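In the block that follows, a single chain appears as structure tokens, in the form predicted alone.
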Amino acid sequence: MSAPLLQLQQVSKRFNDGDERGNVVALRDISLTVHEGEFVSVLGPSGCGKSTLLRIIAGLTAPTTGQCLYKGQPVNKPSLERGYVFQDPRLFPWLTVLENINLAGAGANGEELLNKMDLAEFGQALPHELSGGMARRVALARALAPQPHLLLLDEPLANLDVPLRQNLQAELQRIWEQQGVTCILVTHNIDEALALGTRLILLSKRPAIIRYDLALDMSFPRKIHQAQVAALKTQILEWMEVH
């Protein structure tokens, strides 16, 4: 097997919440290895530390103990090789769609990404002229513009209606398959985790530890009513109730 793309080695994160309760432990002794080409779904209850974990991988937050290695080197700052998609699109309101995408260094690639995201007619539009789903696609295109090796997805489809969410899930799967980018998706939506992942990491309540690391050896596309998928969902719900 090839060398790991990413390694988390006994990573813990403690925050000082600034009141008499003292420190809050978000993550405890997280060890995780990710290889190139995987699509890892990180599932856990709200507030368990999923986003903190992703921010450590991105280089936006430093672990309190342990270390995060990307291509064998310690992660201590953000890198365009690790694209990040936030839950909020965070587009610059004074820039056009194409300018927002090119801001990440796409250059001539910006027009191509517009076509891939079915946004070719909106390159000169401003963010306030876009629907919520279109803005999410622009944010995804911006993260893909520098051609990252690792795409970090922090609940980018949260709070969308079901049809739009399913359409964007299909778009993410297509990008993963066609571009070969490694993906780590943080979500609290079990259906989404099962629909997209080649692997599922289940975190406990805070302080988060890895409860289960499960290979999702099922063909795509997946539907939640399929027997194998439905059985897994039931099992995961039981695990989450216990932990």
Contents of the next structure:
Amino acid sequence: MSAPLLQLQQVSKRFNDGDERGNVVALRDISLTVHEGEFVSVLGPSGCGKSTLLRIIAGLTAPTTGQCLYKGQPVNKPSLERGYVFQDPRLFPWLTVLENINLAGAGANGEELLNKMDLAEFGQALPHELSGGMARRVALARALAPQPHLLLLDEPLANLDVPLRQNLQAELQRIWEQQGVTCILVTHNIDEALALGTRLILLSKRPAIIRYDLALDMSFPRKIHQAQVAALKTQILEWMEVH
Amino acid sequence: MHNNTNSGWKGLVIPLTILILWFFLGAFGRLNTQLFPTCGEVWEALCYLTQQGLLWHHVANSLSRVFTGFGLAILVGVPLGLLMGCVPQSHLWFGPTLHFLRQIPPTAWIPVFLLWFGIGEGPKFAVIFYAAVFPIAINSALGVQQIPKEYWEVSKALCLTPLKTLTTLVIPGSYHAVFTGLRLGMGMSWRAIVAAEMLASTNGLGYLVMSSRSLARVDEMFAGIVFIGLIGMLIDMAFVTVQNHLIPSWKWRVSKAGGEDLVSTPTPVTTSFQKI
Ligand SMILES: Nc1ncnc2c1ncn2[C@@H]1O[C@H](COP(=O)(O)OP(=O)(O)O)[C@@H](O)[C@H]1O
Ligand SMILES: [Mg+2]
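Swap state to the form predicted together with the partner chain from the form predicted alone:
Below is the whole assembly, all chains and molecules, this chain first.
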């Protein structure tokens, strides 16, 4: 087996800067190894520390204890090799769609990404002219523009209407398959986690610890494995109740 | 901004009432014209000063001083403010110093500036600079701090260079507040220049008012005062117009984990008649 792309070694995170939130332990002893080509779905209840986990992997937050290794090197700051798709689009309101996508200076493939994301006519539009689903796609394109090896997706499908959600889900799947980018997706939605992952990690309530780590070895699209998926879902729901 | 076209007349009620009262008090000889000129006298003084070209001479001198000092204040205040805004916890570092300096009226510095810069234009520029630089710097800093931290994170995650962060996030994200600072700074400068000219000058609107006193020309005094107010108001209105029409505004869109969109707009822009 190839060397791991990402290794979390007993990562814990405690917030003690917040005055009103006080001392919050968001993550406890998370150890996790991710290999190239995986699509890891991290499932956990809201507020358990999923975003915090992704931010540590991205290098936006330092863990309190433990460490995070990317390609064997400790992560201490963000890198263009790790693309981050935030929970909300966070497009710069004064920049056009294309300028937003090209922010990191990727230049050349901005137009191409626009086409891929079905946004060809919107390159010169401003973010406020976009629908929610379009803004999400722009944010995804912005993270993909620097051609990351590892794509970190923070609830990319949350709060979207069903058709949009399915489009974007198919889009994510295509990106993963065609571009060979490794993905880590965090979500509180069990269907999303099951639809996209090759591996599922179930987190407990806060402080998040890893409860289960299972391989999802059904082929894509998952629709054709309805029965199997449904059974897994029931099982996971049961686990989630227990913890 | 609302109903500006329909209810503009409301703002004219008080000035017109005062004007009419003043006119009739004068017309019925109820004013001690040694202390308080009649409308007609002020009007004549205005006409006289205008015909002589004196008024424009004074206005031009005051304006050129204000714009020089103000320009210097922009050159220093905006970069300083943006920089302060970028420093984490900047209010803890800079707040006490700024609030101390800001409380000292610029006119209190006039004697000091006269000592330092001689009696030429130097001290006047310094007074204007001092009056304008704090509102400009403080508002610029506030503007930067109003940029939601979520956007800073984007800049970090995309590994933007400091220069790119400045041009794509800090400047566009704060220019509304910067402009509000410029507008406040301009108002402060205008008030300060008049005071500066009262103390050490041979021209300008402040000088006009002050010299009328020594000549016991109460009508010219009032003409000068009215003009100071009018020009200050016009400048402010020009700023508001530019801010409302030429400076694009936008909404920040930050949706919280719960899902509801928290849409916030930058500090509201007020007209010159509303509270600043
Ligand atoms: N910067 C912070 N300061 C203090 N507490 C924080 C901070 N960020 C997150 N938290 C807390 O950590 C916990 C986990 O947050 P988060 O990772 O955003 O959860 P999730 O993404 O799973 O909903 C929450 O209780 C949250 O309030
Ligand atoms: Mg989250």
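Values in this document were obtained by computation on a predicted structure and should not be read as measured data. C-alpha atoms forming the largest set that superposes within 1.5 Å between two forms make up the rigid core. Residue numbers count along the first chain shown, from 1.
How about residue 229 - superposed on the rigid core, does its CA move between these two forms by 2 Å or more? No, because once the rigid core is superposed, the C-alpha of residue 229 moves less than 2 Å between these two forms.
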